[in-house]
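Take a look at this one chain, the form predicted alone, written out in structure tokens.
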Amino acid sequence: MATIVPYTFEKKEDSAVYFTSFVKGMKVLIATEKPFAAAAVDGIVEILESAGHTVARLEKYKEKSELLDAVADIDALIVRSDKVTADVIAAAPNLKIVVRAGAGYDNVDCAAAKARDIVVMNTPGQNSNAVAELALAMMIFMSRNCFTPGTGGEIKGKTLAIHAYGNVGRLVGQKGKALGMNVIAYDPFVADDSVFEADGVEKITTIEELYRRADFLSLHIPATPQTKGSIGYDLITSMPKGATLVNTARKEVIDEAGLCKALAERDDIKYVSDVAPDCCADLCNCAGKRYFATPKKMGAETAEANINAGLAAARQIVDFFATGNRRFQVNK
């Protein structure tokens, strides 16, 4: 059974400064079914306690009821991939801010939070390098026959297409260029062409052209009502012979029926993902070594990213309570 571990200040001198900060402090819960690294937790606690807040931890919990109980008296919540649903929000009458330690925030019910005037933030950029490195590693892994015997290929000289040119996409592009790849990118939300020009990346104006030219397609779009299921049969089968689709985004953006059909009909196309699709068994049967997925989502699973995201979450909570800063709010 998971337990909630309260934290208090180590120094409890009888001083007005200490007492005032303690009484006025907010209670912050770190709720992580998959805990942060110990160094990250230590840093989070130090940041929050130094600002006068108290910290509680709920780690490795198995039942949602444990989370519902834990949020009953908190003012702020830090999570990783934990699901902050409407009933979790309803069970936290004092909740003022939720910070998702990472870039994606589809595990938080932003609408339910907004209805309560609860601020939801992410920590953009903190996991970016870890995800970018994984994307390139997956390209090499697939081009080398999943490291099994046989003649593979090289990624040098191939066209790397990037779908969404944000923090992760730009890093993937930079690393791809360093490895000798030709990099193109599509992102209608990046209006400034100089961003692409500065990176030596060719800006593509349509999704169709992006996929049609991609030897390797690195996918970085978020899971939104508009993007869920948007990558399907037509786009995948338009890719060149021997192309590889790399998904370090979310499994929900893939039309799985279309993906299965495409890989069944095109015995040259490959798909690799850091989160297994629901149709994993079907893909294993029809695609063999042309398909690979990690057992659990691991894009941000590095010690460095783990610490960076956790500390950023703590600093954003401190700044929010101290100054009202909402810079990274995602549910405006």
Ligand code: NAD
Contents of the next structure:
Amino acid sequence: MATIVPYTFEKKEDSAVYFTSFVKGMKVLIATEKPFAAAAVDGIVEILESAGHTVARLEKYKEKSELLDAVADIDALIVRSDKVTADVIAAAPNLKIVVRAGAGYDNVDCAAAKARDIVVMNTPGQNSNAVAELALAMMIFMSRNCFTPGTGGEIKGKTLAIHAYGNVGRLVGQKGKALGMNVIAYDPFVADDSVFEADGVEKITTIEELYRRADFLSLHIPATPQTKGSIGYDLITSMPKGATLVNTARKEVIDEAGLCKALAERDDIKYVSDVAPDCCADLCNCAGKRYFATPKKMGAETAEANINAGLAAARQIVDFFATGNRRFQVNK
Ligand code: NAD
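Now that you have shown the form predicted alone, what about the form predicted in complex with the ligand?
And the full complex, kicking off with our chain again.
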């Protein structure tokens, strides 16, 4: 049994919550519509229970009502792509922290959490290698006509353009270089040029140049109000003959009407995506083998990524309750 140790919260002037004493005995819910690998769950439970917390699990749930019921008495929540909407937060009066085991946190209503001083964290970098490997695999798959008969192409010597040079983008660049690709990258938020220089990657300063030079364009921007629908007809049709757009980011960053128009007009451009866009049927009709989408989001679906992200989420919760550490908070 976990020990219940009294704890106190204090409010700072900026309304942030921090802890003034060691906290045990919190109830942590792992809510995963698509469960973690079994080894990841075992590790998460061990980390949390060893620190004196209790763990509840809600896996493969079908109805949102199941999640609403399960959060009623929890202090902390670990999710994967599960939607933590305002009503889920409202149904959890004791909730203090939500950790999204993964990089993107567009599935969590960060504003609703912030309004209640609930900390939202992600686990950056923990699943990046899995996504980067998928991106490279997709490039080869599309170059080889989706593994159907016919003469394909090689990725060696081609220009790999990376849109957003974060954890995944950087690994894609490293792997692309190892395969003999010429790597260029655009990320206006990476101010330090030495990051690109250290990787031997050419820094590009305009999005237009990035797309104009891309034999393979690998997308790694987060889905934000600024980026949603931002990749459309003009950028896609500015790519060179035979170019491939590879999307392991989020389907929402694509302007789908523009994508369909581009692939219908340009019979040399290819699109490959981790999870199908809403316009999947249209693309199948107009693009045939120039289009492929995974049946479910698969980027982070490796045992290694599951374990890395799940264990990191558990450790971050333990640390948060023990010391107030909010290093990975995303809703400041
Ligand atoms: P990250 O936070 O490490 O990197 C994101 C990068 O995007 C940062 O360097 C940031 O500067 C840059 N950026 C933000 N806005 C930009 C803009 N408007 N233009 C150009 N660059 C911009 O995240 P990451 O781990 O590299 O993951 C990137 C995205 O990939 C996630 O947000 C997520 O949506 C997606 N992802 C998908 C899967 C999957 O299963 N397919 C798994 C992990 C991540």
